[in-house]
Each structure stands twice: as structure tokens, then as C-alpha cells.
Amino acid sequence: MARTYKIVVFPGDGVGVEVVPETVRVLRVARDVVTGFDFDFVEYPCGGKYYLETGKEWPDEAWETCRSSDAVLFGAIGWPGAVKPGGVLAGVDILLGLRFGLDLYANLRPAKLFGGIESRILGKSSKDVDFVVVRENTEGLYVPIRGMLSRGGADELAVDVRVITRKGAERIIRYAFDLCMRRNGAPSDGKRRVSCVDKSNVLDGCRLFRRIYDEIVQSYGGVERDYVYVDAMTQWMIRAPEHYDVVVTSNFQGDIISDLSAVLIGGMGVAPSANVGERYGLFEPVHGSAPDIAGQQKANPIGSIISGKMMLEWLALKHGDKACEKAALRIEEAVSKVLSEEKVRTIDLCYGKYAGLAPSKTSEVGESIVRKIEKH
């Protein structure tokens, strides 16, 4: 009997409304193509503009929804004029409280760059960048333990505390191995290589993190130690990408570095990612809710499709399910091959010999994703 699989949905705001709606198009032609699975949509808003609507960031019982889920597929968060009491943007709370209420202490940040796609780093092709930022995602500077010291009206002292525990290192550095085993090595030399990014020369936190490192790497054997201070992995990354197959790093240093690999893939939106735990799994695009483009079929949804795709390996690869692990290759295969056609793209992609190509809505995209799978 096919498994039905309960997906919670928060388009959120701005472009979260446009590029959502064309990921869950896509999840049900790929569910339809491959058969042996089934989806129950449940779908909510949240996020500021709805905090101005209704004074609530998401509706009270979506919290529970969550927690009888199967995963969680989100769009972007932040409208204009919503901010809550105390400066915090309105909808903020909603991903931090997913985080770490549902314990997703691992942030995925694939940078895959695909045929058809440009690279903005000169010299640098589909055959050079193919890797994965892991990043931990429940302590570190994101921790609130913070606050600020205030005398007769001025702000003196700002404290943010940063958290590296023995537990939170061990399973993120482990995650990263395990998946480095699931993968096929670096695209320079195909060796599996998983690159430990800190700033242990400096402090307590990365030492400890890196020694919990060297504990770990001795439980597997084919995969190569590889160490780099994050401020020269910023240069080394777009220098020589090629090098990196997996990087596993805390949360504050891993959250600049991954968004910065959106440089090497065509930008911020063709980027996905995954927060995922034990038991559950949100996943969304890089991308913001990018107000001033909203309501204009611009923004491009294939950093959000390319997040549903991860969605489904993470089903298959929790479940077992060989169908989820099928229609995720028939997305990511769609998607590789409409880039690679050079006709259908939106306008962040319509740079450098794509200049004058005339851009694609929304819409468009993630129609020709979709007539890709039918057509397999």
C-alpha cells in the first residue's frame, strides 16, 4: 500500500506565494509520473504580513500540525512594516521555533551548479562545483542567550553568548560523514572528502569542535581530514571549489559561507536547503520574500523545487521509499535539463552570454519543470 506522506506548506511572504505554489505543482506531477506514494497537503499562512493582518505570526494550531507531520516545506519570511515589540521582524520566531522545537540541528546547503547556468566565478563550470554545507543548527551564536545593558536612555552593552556543546558538535560532524559516504567525492579528484571549517586558532568553541572532529574522522576510513579557518575558506571556496565535497561547520560561520556559495551556483535563487533532525524536516529556499519584487512572477522557484527535491530524498532515505528516491531524480533531472535547454529562465539568470535573453515568469519555469516530467 502506497505511503501517504503529511506535508505541512507555508508559502509565507512576498515571493514565498509565487515560487511555493510551483514546488507543490511539481511534487504532485513528479508523485503522479512515479506512483507509489501520496501526499496530504496541509497549507497555512504565516509571516508578517499576515502578523499585520491578524497581530498572530501563524495560526495557533499550525504548531501542533507541525508536530504531526511529516515534513515541512516553506517558502520566505518578511514584509514591510512588520515588526513586533522589541525590533524582532514578525515571522522571525516561526523558523527559529521550528529549529529548535523540532530539533532540526542540521542546515543543508547543497551548491551544485547546473549546465545552462552561467557561473559568476570566472573559469568555473557545472563540472567544478558540486558540494554541501553542513551547518549546525540549534546552538551557536543563535542561542538566545543575549541581551543589552541600557542606562538613562542609551543602549552601552550588547552580550550575545555563543554555544558549542559536546552533543551538538558530535551529531552534526557525524551527519556530515554520514552523508560524505552517501556521495561521490569531490568533483577535482572523486575523493570523499569532508572539510572541517572553524576558527580554532582563536577560540574555545572550534577547538572543542574540531577535536570532537579528529574523535569522529577515525570511524571513517575512506574519507579524507580536510581543515580550513573559515575566513580562508571564504577565498578558497570561489578560488578552488572544485576541492570541496562536504563542510561541516557551526551555525553563526556556517549561516555566511553557505549563503555565500550562492555565488558559485547563479545566485540566491537556484539556492535550496533542508533543517532537518531525527524525526522531522523543513525545507526551503535560500532566498528572502523579496517585497520588491512580489506579486511580479519574477522570482525564480527553482531554489524552492530543488528544496522539495531534497524533501523527497530525505523521505526515501528516512522511509525507505523507493518511489520518493525516483521522483526526486526526475525533478532534479527536469530541472538540469530545462537550465541546459538556455530558453526558460527568470531574470536573475539572464546575465552574462543569457543578457539578452527576454526572462521567463514564475510561472513559466516551473510549467517547462513540469511538462520535463511528464515527457521522461
Ligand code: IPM
Contents of the next structure:
Amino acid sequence: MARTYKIVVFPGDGVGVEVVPETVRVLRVARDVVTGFDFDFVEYPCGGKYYLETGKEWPDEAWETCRSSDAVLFGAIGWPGAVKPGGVLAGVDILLGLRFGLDLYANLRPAKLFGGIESRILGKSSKDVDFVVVRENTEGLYVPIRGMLSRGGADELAVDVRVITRKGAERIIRYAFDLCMRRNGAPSDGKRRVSCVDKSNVLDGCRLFRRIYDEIVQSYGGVERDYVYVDAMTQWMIRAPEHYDVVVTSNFQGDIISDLSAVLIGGMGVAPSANVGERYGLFEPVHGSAPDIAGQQKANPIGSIISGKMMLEWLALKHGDKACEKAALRIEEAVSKVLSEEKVRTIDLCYGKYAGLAPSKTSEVGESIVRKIEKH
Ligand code: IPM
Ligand code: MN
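Pass me the form predicted together with ligand IPM as well; I've looked at the form predicted on its own already.
Let's see the whole complex now, leading with the same chain.
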């Protein structure tokens, strides 16, 4: 019997409402072509704009629906002027609330350069760039242990506590090694490698993180050890991305280096992510709501579409569902074909040798990917 997956869809703010529909469309077509599984999509509005209209960040029932879902597809949140009392951007607590509430401890951010995209880094091609940042997603600097001290109406002191636990470090590092075993090694030498990125020359949390890495590495024969301080990593991953296979790090450091890794693959428009735990998964492009270009059909849907592909891969792995695996592959091949034909692309990819191309609309990119899936 074909399995039906309940997918909660949150397009959110700004370009989220443009890229997510393209993703849903691509997923539907991949399902129709491959067959053997089905989707039940449930969509909710949410985010900053919704907050300005309703005083709420999302509908009341959305949380329970997520709790009974198989996966969540997320667009982006954040809208100018939509700020909650205390200064928090409306919508951020939905995303962080889902990461913590659904215990999505692993944030996977692949940096894989497609043929037909020029790297923003000179001299790097698709044979050089294929690594995954595995960002811890439920602790570190993101734990809600923070506060502001105000005296006489003046904000005088602010504290954000950074928490690293044995449990949190163990599970993310183990996730990174297991992922490494499913991959083919680093582009430079084909060696399986998990790079531990930290600031253990200064921070105790990072010393604990590295110590746990040292314990876990011992049970993964054939995986090379690699240590990099996070500050040094900001140059090494740009100078020698081919050295990297799987990169594991704590929450805030992963936030920063994953944005940096996007320059290797053509920018934020094509950067995908998966937030996964034992039971739940949430899939979102790394880019934000981009209010400056929202509503103009300029946003690149590929980051979101590849996130949808990661959702299928995750469902395939979790449920042993070969049909989902096949559909994921179809999507990846279709995106790759569209890009390698060097014609259809949104404006963010029209640079370098593609500078003279007339930019495509968001929906035109979605449409071209759909056509390729159908043609296969
Ligand atoms: C990301 C974003 C989020 C984060 C924000 C929107 C809370 O930057 O997904 O990387 O900091 O994790
Ligand atoms: Mn970020």
C-alpha cells in the first residue's frame, strides 16, 4: 500500500510565498511520475505579516498539526515592522519553537555546487564543492536562557547563555559520523572525513564538544579525524572546500559558517537545509524572507526545491521508502539538467559568464524543473 505523508506547509513571509508553492508543485509532479507514495499537504499562514494582521504569529491549531505530521515544509519569516514587544522579530519564535519543540537536533546544510552555476569563489568548480555542514540545532547560544538588565529605563546589560551538553554534543556528532558513512568522501581525496569545528582554544563548551568528538571517532573506522578552529575555518572552507566532507559544529558557529558556505555554491538562493530529529523533520531554504525583492518573482526557488528533495530523502531513509528515494533523485536530476543547460535562471545566478542572460521568473524556474521531471 502506498504510504501517504502528511506535510505541513508554512510559506511564511516575503519570498517564502513565492518559492514554497514551486516546491509543492515540484513535489506533486515527482509523486505523480514516480508513484508509490502520496502527500497530504496542510497549509497555514504564519510570520510577521500574519502577526501584523492578526496579533498572532501562526494559527492556534498549527502546532498540534505539526505534532501529527510526517514533515514540515517552511519558507521564510520576517517582515519589516513586525516586531514583538521586547524586540523579537515576529515569526522567529515559530521557527525556533519548532526546532526545539519537535527536538530537531540536526540542522543539515549541504554545500554542493551544481554544474551550470559559477562558484562565487574563483577557480572552484562542481568537482571541488560537496560537503555538508551539520549544525547542532537545539542548544548552544540558542537556548532561551538570556536576559536584559534595565535600570531606570536604560538597558544596561544583556546576557545570552551558551549551553553545550553531553547529550546534545553526542547526538549531533554521531549524526555527522553516520551521515559520513552514507557519503562518498571528500572531493580532494575521496576520504571519509568529519571535521570538528569549534573554539576549543578558548571555550569550555567547545572543549567538551571536542572531547566527545574524540570519543565517538573511535567507533567509526575509516573516517578521518579533522580539527579546525571556527575562525580558521572561515578561510579554509573558502580556500580549500575540496578538503571537506562532513563538518560538525555547535549551533551559532554553524549558523555563521553555513551562510559562508553558500558563497561557494552560488549564493543563498540555492542553499537548502533540513532540520531533523528522531521523529520529526522540517525543511527550509537557508535564505530569509528578502522583503526587498518580495512579490516580484525574482527569488530563486532552487534552495527551497532542494530542501523539498531533502525531505523526500529523509522520508525514504526513515520509512525505508524506495519510491521517495527515487522521487528525490528525479528532482535532483531535473534541477541539475535545468542549470546545466545554462538558460533558465533567476537574477541571483546571472553573474560571471551568465551576466548577459535575461533573468527568469521564480515560476519559470519551477516550471522548467517540472518539465524535466515529466520528460525523464
Ligand atoms: C537560519 C536563520 C535563523 C537562525 C534565524 C532566522 C532565527 O538565520 O536558519 O540560519 O539563526 O538559525
Ligand atoms: Mn542563519
